[in-house]
Every structure is written in structure tokens, then in C-alpha cells.
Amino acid sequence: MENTMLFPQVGGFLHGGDYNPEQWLDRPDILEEDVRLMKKAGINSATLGVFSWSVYEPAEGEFHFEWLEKIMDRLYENGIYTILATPSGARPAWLDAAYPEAMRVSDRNVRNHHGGRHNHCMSSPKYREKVALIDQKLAQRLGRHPGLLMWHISNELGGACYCPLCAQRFRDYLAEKFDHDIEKLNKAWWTTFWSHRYHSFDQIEPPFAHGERSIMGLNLEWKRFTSWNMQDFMKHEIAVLKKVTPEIPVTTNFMELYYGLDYRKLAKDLDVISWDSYPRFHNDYESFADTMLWNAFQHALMRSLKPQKPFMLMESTPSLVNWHPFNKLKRPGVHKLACLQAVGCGSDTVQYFQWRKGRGSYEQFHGAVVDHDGSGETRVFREVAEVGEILQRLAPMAGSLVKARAALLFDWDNRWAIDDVGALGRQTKRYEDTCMKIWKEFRRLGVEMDVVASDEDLSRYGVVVAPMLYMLQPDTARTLRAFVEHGGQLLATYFTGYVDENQLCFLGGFPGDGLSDLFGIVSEEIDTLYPADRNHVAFSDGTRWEVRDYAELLRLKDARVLAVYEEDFYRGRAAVTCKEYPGGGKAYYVAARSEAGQMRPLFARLLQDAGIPEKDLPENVDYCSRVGGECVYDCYFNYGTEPATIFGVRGFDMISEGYVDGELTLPAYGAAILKMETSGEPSGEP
């Protein structure tokens, strides 16, 4: 298998993560410490410029970037490497003095005030024109330098601005769409009712929180507008850099299941994905396991975007952030074990945000590697040159990929969809919050699972579960149709295939667009359950599932029952059902919501069919693995506070550099990496 290590001049994984030296020039005794430092901790890489540009551009037209050089070339000469931001997440004041068109106006159409950050118009030329050259005098000053290793556009993307410009823009968009025909569009958003019709394109405006919010397809055209805006100001950007540095990749800081935009869409232009990782540890709402798995849901889904490379985690905290409801540290080893987590879901980096506390400003207290005692005799420091020393000694497992064989299905367009539309329960469709548990009762199994999207080619996977899939693109149910008859294990669940990409109602029955007839049922009504309602389905086996939230009435066609309803009036009538297809493949169908956990059974008779094995693991214990070149990577991690031993493993444990051969006990937060050849045999040094 090809080796596809992102950075082949590193030799292995980076180690680093935002430094912002432009806060310290008045202090060279303190920038000659911090590359001592960087040393010390196996620092071999560094984060510069991300809200650099008044630094850079103090007055308009007067461009200093003679320090950064000098920077660069001191972490260079040390064998440290540069990540290089373009400045516009934050706009210096003489921009915004100057041009105020600049600035973002918020739903209520008032324009913002100078200040804050991701706060411009991504439709404003004049904003567009002075980031491009901002962009185009640092590509061509130090884009050729030696150190530089990839481009980071702007920081954590995010945010619509409803100024006149955007909406014009968005007027624009839209006719494009509807191919100039207003009457398509009226067709599309059903705006016949309430007297809501549209006689021109003109008479479009954004979904203002005092305006128009009733019609879901403005809604949801809205939501693909902003994405569709922010990819091509983020295009703008990746186009400078590209023209003067065509061999330099370019990467942006994504941020974790962000609602506001479909990373999808913005994915297609970035040659790496990279995103932020900020859980919140040791909570009071959840087990520690829970955390954690979150975590690597958020890996798997960045993986997804970009299956064929490794991902990046661009930051993380190596102690504590300063914006959570509450700001709690990790335990001694909680970082090492974050960061062994990243590397076995798929990330050629270990990052940070940040290398040194600023003095003063907002993240001041923002944990960082070098804490305001400027030592490297801290916790937090020893923890974090431990990382350093770990990934030198996983060095070549960097460039290994994950070989998932089961996906769930996410899609942006079904989400906003399912939150805006007038169903079901206003505080009970948690569609991200049931994508999740299902994601994590799989990785419970031992089973890695990527998160893609409903129209992908599913080819490369054996099991795939639709959970919600509410709104169908065009492609979706031809897709699902084809996995199926071609022997896999398909899995949905209630609210599947209501509306189509513009949230029309199908008509005919629901699961909608052939949908019914693959998994050989009729979905005529779906009952609310308030919270402290229940219901139950029973298995002929005598299992039963507790019924929460949601339960659909089938009217069956030709699908096998599984399991029936207890209570309430439609007791007896299917709950669970699956359809067989000639090659093997199976549809099945859940028409209730239970939790994940109850649900584990059937998940493994999926896997089953599909011939994907599951691993026995004690509780709290986590597993996932990596392949390349001619060696498997399989990292266990114990998320609990208590040893943990693992039977039946062998390989070559990479941390600990030592054989494992049939049992392998883990401390309390421990990891381990064992290395095997694809044949079967240990690979490794003693």
C-alpha cells in the first residue's frame, strides 16, 4: 500500500502548534528561550501569522515582514518547520476605519462594529481585494523559504453576513440555481402557501430573524449560500497562494460538527483537512468514555472528508481552554492519551493552540505548553515532551491510513433540514446526537466507521447506517439501492426519506423516492412521545428494546418482521424489520428510537453478514488501526481509571518498545500501538 505521509521533510509526525512571536519582539530574550524550549519539548513544527495582519500591515500600504523572516529562519536553522496562516481572521482598525463595507451585518441588518474576530464580509470586494494582496506580498516574501512546510487560510471559518452585498449575492446564486426562472424556485419552496410568491428575484432577501423564516427551502438555501460563500472567499484566498506557491499545500482549521457550514463543500478545495479539537474532559454529564469517544467521532468525520490521507489536528490544549462553561484541567496522562487518540484515528499531527501565554487579551489564560512561568519545568510542559518523544518512536507509522469497512451516513443539508422543519418534538430530534451514539456503539464493537455522505460511492464498505436520513439528495436512494443489491447490510431508522433536496414532501409514501420498495415497507404516521412516555419492541427472542421520543406505524409490503410494538394502540404492528436481496445484502428498518446501547445486538448482526469482525474489549477500552506500507498499527487505549487487559493481541508495541504476544494490560489513561507486518508477523525492534 502507498505510503501518503504529509510531510515527507519531517520524516515522520509534527509536533507543534500556534506560536505567535509577533506578541514577544520587544522581548528577544524570550523568542531565543522559546526555540530552546521548542527543543526540549520535540517541537518540530510551528503555527505563524494566524492574526498577524496589523503586525504585518500596520498603515495601508506599508508591508513589514522582516521579522517574520528573521522568525522563520531562527525555527529553520533548529530544525523547526513553519504552518504559515493568511491573516484574515482579523481585520487590522485601519481596514475597517476605511472600508466598512467590510464588516459583517448581523440578521437583524445592523452592521458590526470594528472588533472580535471572523467578523468580514465574504462578498465585499474591497475586503477580497486587501486580503489578496495581504496574501500575495507574504507568498511572494516567504513563500520560496526553505522552512515552510503549508499554507493555513485564515482561522476557524465561520459565521453569514446579511449586508446588501450578501443578499445580492445570494439573489445571484439562486437565479443561477433555478436557471433564472422564478417560477422554479416558487415550484421548489411550495411559496403559494401563505401567499408567500415570488414575481422576480429581486424581492428575495436572506432570512432576516425580523423577516421572512417560514419558508424552509429560503431557509435552507440560505444555510448552502453561506457555505457556498465561504468556500469561494476561502477559494480566493487558496487561488494567490496557489498562483506564486502551486507546490505548497493549503490547509484551514476546521471545528469539530460545526453547524454553520457544510465542511463538505469547503473540503473539496484544501489538499489537507485539519480541525481543532477542544472536548470538554472529566464533565459531570457524561463518562470520561463518552468524552473520549466523541473525540473520535469528530476524528473519524474530519478522516472522512479526505479518506485517500492522513488528517491534521491542527489545535488542541495541552491543559485547559478559557471558553468552556467550566474550565477544567486534564488529569495527569488525560494529554498523552488525546493525542495517541488522534494519531490512531487517522492524524499526522500533534498541535497546539498554544505554544507560549500571551500576557494579556482575552486567551490569556488559554492553556498553552509554556505557562506564564516561561519554564519547562511545569506538568504541563513534561506531558507534552513526553508526546514529543512518543511520536519520534511512531515515526513510521506517519503516512498509514484507516481502512474503515462499515459508514454512517451525515449529511449538513439533513441536518438543518430536520432542525428547522415543523415535526416531530422541538427539544427531542438530537439528529447529531443519534448519528453519534449509533457511531459510538460501532466503535464499542471494535468497529471503525467513517462518516460520509448519503450520495458517496458506498462500494468500499460493508455495513452502513442511515440513522434519520430525513431529507434524500438525487442521488441518494439510487446509491443505497446499489449497496444493497451488491451484498451489503444497510441500516435506517425512522424519519428516513420525508422530503427531497429542496424539502418537498414525497408523495406516494414514505421512506420516499423507491425507498419504500428496498426496504419493503410503508412509513403512513410517526407518534411523538413526550419525555416521560414509553413504549417497548420485543424479538422473538425475547428481547426488548425501550421505545423514547419517536415511533413510526409500518404498513408492511414484503419485509420480514423482527421485532413488534408492546403498547399503546399500535401494539403488535412492526417495529423492526429487514428485507433479504438475492447477493447476500440485507435492508433493515428501525422505526423507533431506542438508545444505542439496547440496539448493539443488531449492529452485530450486520457486521456479521458483512464478514467484518468484531473485537472483544473490556469496557472502557478503546481500538482502532492503521495500515500502510506493509504493516498494521492497532492502538488500544484505556479510557478508564482502572488497568485493563486485552486478550488475544500480539505485535510490536511501538510506545513501550517491547513485544506483546497473546496479553496486553493497560494502566489507567494508558495506550498502546502494536505493529504488525500484513502477514501476520510482529514488526518492530526490541
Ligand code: GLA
Contents of the next structure:
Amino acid sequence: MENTMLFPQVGGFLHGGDYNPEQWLDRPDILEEDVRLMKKAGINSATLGVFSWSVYEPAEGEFHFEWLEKIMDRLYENGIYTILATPSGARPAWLDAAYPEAMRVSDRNVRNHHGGRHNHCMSSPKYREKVALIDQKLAQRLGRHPGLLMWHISNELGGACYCPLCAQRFRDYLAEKFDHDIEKLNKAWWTTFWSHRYHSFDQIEPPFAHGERSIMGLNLEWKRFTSWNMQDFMKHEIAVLKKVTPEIPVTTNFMELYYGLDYRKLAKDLDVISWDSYPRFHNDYESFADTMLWNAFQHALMRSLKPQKPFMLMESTPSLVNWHPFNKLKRPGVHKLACLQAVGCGSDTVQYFQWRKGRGSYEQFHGAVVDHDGSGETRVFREVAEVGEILQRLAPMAGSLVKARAALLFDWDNRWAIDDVGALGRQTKRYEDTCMKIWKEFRRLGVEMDVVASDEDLSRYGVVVAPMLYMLQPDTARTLRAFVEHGGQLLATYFTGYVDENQLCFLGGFPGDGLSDLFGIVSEEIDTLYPADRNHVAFSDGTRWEVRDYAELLRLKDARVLAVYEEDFYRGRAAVTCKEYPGGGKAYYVAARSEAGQMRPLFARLLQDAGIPEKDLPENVDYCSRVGGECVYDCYFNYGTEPATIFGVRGFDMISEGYVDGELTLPAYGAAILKMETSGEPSGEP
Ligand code: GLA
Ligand code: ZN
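Can you return the structure of this protein in the form predicted in complex with the ligand rather than the form predicted alone?
Below: every chain and molecule of the assembly, starting with the one above.
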């Protein structure tokens, strides 16, 4: 079996976090104490240098890495590995003074002043040159350090720049994409509308807030370009590091379902996926279980970016953050629960922002393992130390993988297109929310779902759900057809297949590109309801779903009608249809928006036909599982504030270190990870 363990030298899970010793170089006593406390908390890794540029290079060309080397040495001597960041997350003052082109320009064409972070011009040749130089120096000096585990590129890449350099790069990108033929672009973007034809690529500007925003193709291509340019910048950094240390893996820390970058594209250039998880625990707008499932969805998305490897939870807070609208404390036990959830969902690391709270500046009150009191006695510290102990017990699980047989299609392009399109209801498009709610409902059925691209190979799945797939990639229709023809259970919804990859409408009936044949329907019209409007759909067995927001009017071709509308002028017309294929494949079309919870029986039917077993889970209990090294690790989490009992389970609980046979009771916020040999025997041996 392939060894998928991320860090064989560690031999288990990483437990660590962002460590900023550069803020404490005048306090050797504190740096000393850090190591003692890290060992006490069961920390085996530290992420160094994320924002160290102004200490590494206080003046242009003057480099100081000796302090870092000392810290890495000391950590390593104490069994603590280093993840080393490139410092390109924030620029030193001298750089902006010497090269103002590095400072980003807003969509109102205003250049930033020096300050903040994550706000560079990704096109600036000078910035790229300075980043390459410091990365190279860093790699040459510390790339061979025995404590170095991996490179962490920059920090939370994101945002967009509208400066003249970026605008020119955008034009070059477009010329390349459209074969230097402006007529091709005009056609793809439908620019004769409002007399917006371009006569040369030089006339094209980014979609400034006070400029051209009425060309859907331009808006979309700008987002693609921004993502591509960020990726190009990231690749530029990776190339420098790989030249010096080809064997050291690289990652960059993603931000949940971040809007501005197509993470699926960036993922291709990374060795490992990592992300920063900051759920709004205990909020006032959803249940705690919903918040936890929101987080599980993000984990699934990250995991699906590289399903052949575990991912990394690069950051999470040990207690609270400082940037939510309300910075609430995690209740006792929730830290452990969230860390174990990450593990259950496929992470091989539990890492924090941050190790120690700084004394000043914007993040001085952001949660940390070590608070301003400096002790290892706090509630938060003790909970972190407990996680450290548990992770050691879980070590044999590292390298195991989540294997999903169901998938949810989610495309960034589609997301951007839906957001931009002048149609539907401004407040009710909610593409991400719709996807997440469906994903959560499958998870409540005990079924793991990957989150994949609409043109990916779907052959490993039995069930595929494609909510609101408004934009089809060139390969989407072919992929979906192959999936159904090979026996797959496919479900699509209203607002599917309206436009191609340039956002041009398909002619000849929606869903386009042949999908109308696949589903056996034509979607003729879409009705957008006001928030208080309701309709219903009724199935022949008497089941009813409430309809809100969207209702499509279908013309039947050769699909079977499963449910019809109950009200309004389209009363009695098809609302849910199914077309069956000889190999057992089925293509379902749900023409209206209903709550995912109401759609559950339909989801269950798809699962049953695909032979994917559901789990009978008590309310608030979540289940997921990892497989590896001849063992299955079944994870159960209680998101409720009352104890919960699960029946019919077996295995060796690696958390409580006891055998479970039949019945498992989890306390409030409790978790269990049951290890079984794939032969079916509970396994208590590491
Ligand atoms: C992000 C950043 C960190 C820190 C945390 C605070 O994840 O990467 O540098 O600012 O947020 O939550
Ligand atoms: Zn720029």
C-alpha cells in the first residue's frame, strides 16, 4: 500500500501552530519558556517566519537569518519540527518606499499606502524579484535544516490588483486566450450589446467599479485572470524553493470556500493542501451542529482537492479570534471536538494560530495557546495539552484516507457567474449555501461526499449531486452523460445548463449542451419568488415539499414525472422528474428550490439505488471515517449538549482506550474514534 503519511519523520499527527519568535527577540527568557511549554502541550511543530521579512531584511540587501537558525536548532533539539513560511505575506517599509509598484491598486484605481498585509501587486516585476531573492536566501540558509518539514508559501493568498501592470498582464492573458483575435473575444463576450465592441486588445480595461461591468464575459475572465495571476505568483515562489530543496513539500494556507481564487487550479501546484479553519462557534443564527457541519463541509472541500493524501489543518484558534463580529469563547470541550473533527475528516495535522499572544498591534487579543499570563495553567492551555496527548494515541491513523462514494459538484467559475448574472433574485441566489445545505443533509444520512469539479472524472462515485450548475464547462455534459450511462445516480436542480464557459446562453433549450436529452426535459422559464411567496410540490405518495425562491417551468420530453407543482398558474406541471437508463443509471431533475431536509427521502432513494449505505444516527451525532493500513477508523462526534447513544457500533476507541461493542454513549461535545481491522476485528494494537 502506498505510504500516504505526510511526514514520515514525525510518524504521526502534527500538533503545532504559527510561532512568532521575531516579536520576542529581546526576551530570551520567553523564547526559552516557549520550548518548555511547547513540550508540555505536546507540540511537535511550529510554523515560523510567516511575517518575518522586516527582521530578515531590515534594509534592502542586508539579511539576518541567524536568529531563525538558532530557534530552529533549539526547537529541533527538543523534538519540534519547523514549517517555514516564505515572508511574502507582508512587505517591509523599505520595499514599498523603493518600489511603489508593489502596492496594490483598488477597483476605484486608488493605490494603497504602505501597511497592512496580503495586499501586493502580484504582477509587479520588482516585487517578484524581491520575493524570489529572499526566498532563495532563506532556502539556501535553512533548506537543509534537519528540522525543516515543509515550505508554507506566503500567507492566505487573496485579493485583486487593478494597477496598470495588472491591466497590461490581463490584456496579454486575453490576447493569448483568444488567439490574438479581437473578433473571437467580441463574439465570446457578446460585445455588440450596448455598442461595447473592442477593436484591439489595448482597449480592454479591468472591470473597475466605475468602469465596464456590463460584459459578463469580461467580469468572469477578470476573476479567472486574478486567480491565474495569483497562481502564477505562487508558482514563482515554489520554483525558487524547489530549485534549492526539491525534496521539501510545499503548501499554502487556503481560507475555507474563499471567493477570489479557484483553489482547484492552485491545488495542482501544491504538494499538500492546507487550510485555516475559523468557524463562528456558538453563534445566534444556527445550531452548533450546523456550525460544525459547515466546518466539515470545508474540510471535505479541502480533502477533495487532493483526495489521494491527507490534508492539513494549518490554522485554527485554541480559544477565540479577534475578527468575527462577536468574538465568543469556545465552550469547554469544543476545542478538542473541533480538532478531532479535522482528523476525522482527513487532516493529518492540528495547528493553531497562534502559539503565543503578542503584546501589541491588531492581533494582540487573538486567541493563542499561551496567553499574556504566560503560564501553562490556563483552561485553554490545558485543553490544547489534552489534544496533544490524544493525537499521540491516534498516531497509527496518520496517513489513512477518507473514501467517499458520493460527490457534490461545485465550480468556482459557476459561482462567479451566478453571482454576476443579471437574473433571479439579488438576495436569494445563494449558490454556496444551497450546495452546503445539500452536502450537510447527506452527511446527516451518514454519507461522506467529496466536493469536486463539474468536469472531473466521476467514475468512482455512485451518487452525484449538481446543484444550480448554471455554467457548463466544455466537458461537463460529456462527463455527466458518461456517469449516468455507467449506472450513476445523478441529481441536478433548477438553473442548470443555461450558459457556456464564456457565459453565452445555450440555444435550443436549457439545460444545454445535450443535457436536456440526458434529463429528458426542457426548462422553459424560471419564476423567481419574493421571499414571502410559497409554492409546493406534491409526490404521488403524498409527500410535499415547500418551494421558495425558484420554480422552473418544465416541458417534458421523455422523463418520468415524480412530483408536480400544487399552486399558481403552473399548478400540475412537472417539478421533479427522473429519466432512467438501461444500466440502472438515473438522471433526476428538481426544478424548484426546497429545503435540503425535505429532499432527504429523494437523497435516500439515490443512495439506495447506488448501494451506498446510510447510517441511522441520533440527532446531533456526526459520523465520518478513514481507511488505511488494513484498518478502518470510524469517527463519531456529538455536537449536542446532551449525551447521545449510538447503537450497532464496534471497535477499539482510540480516544478513551476501551473496546466498544454494540452501544456507544458520547457525552456532550464528545468524540470517539473506533478502530477496526478491515477484516472486521476491533483493533487495539497501534
Ligand atoms: C489568518 C491568518 C493569520 C491570522 C489569523 C487570525 O488565518 O493567516 O495570520 O491573522 O487569520 O485568525
Ligand atoms: Zn497590480
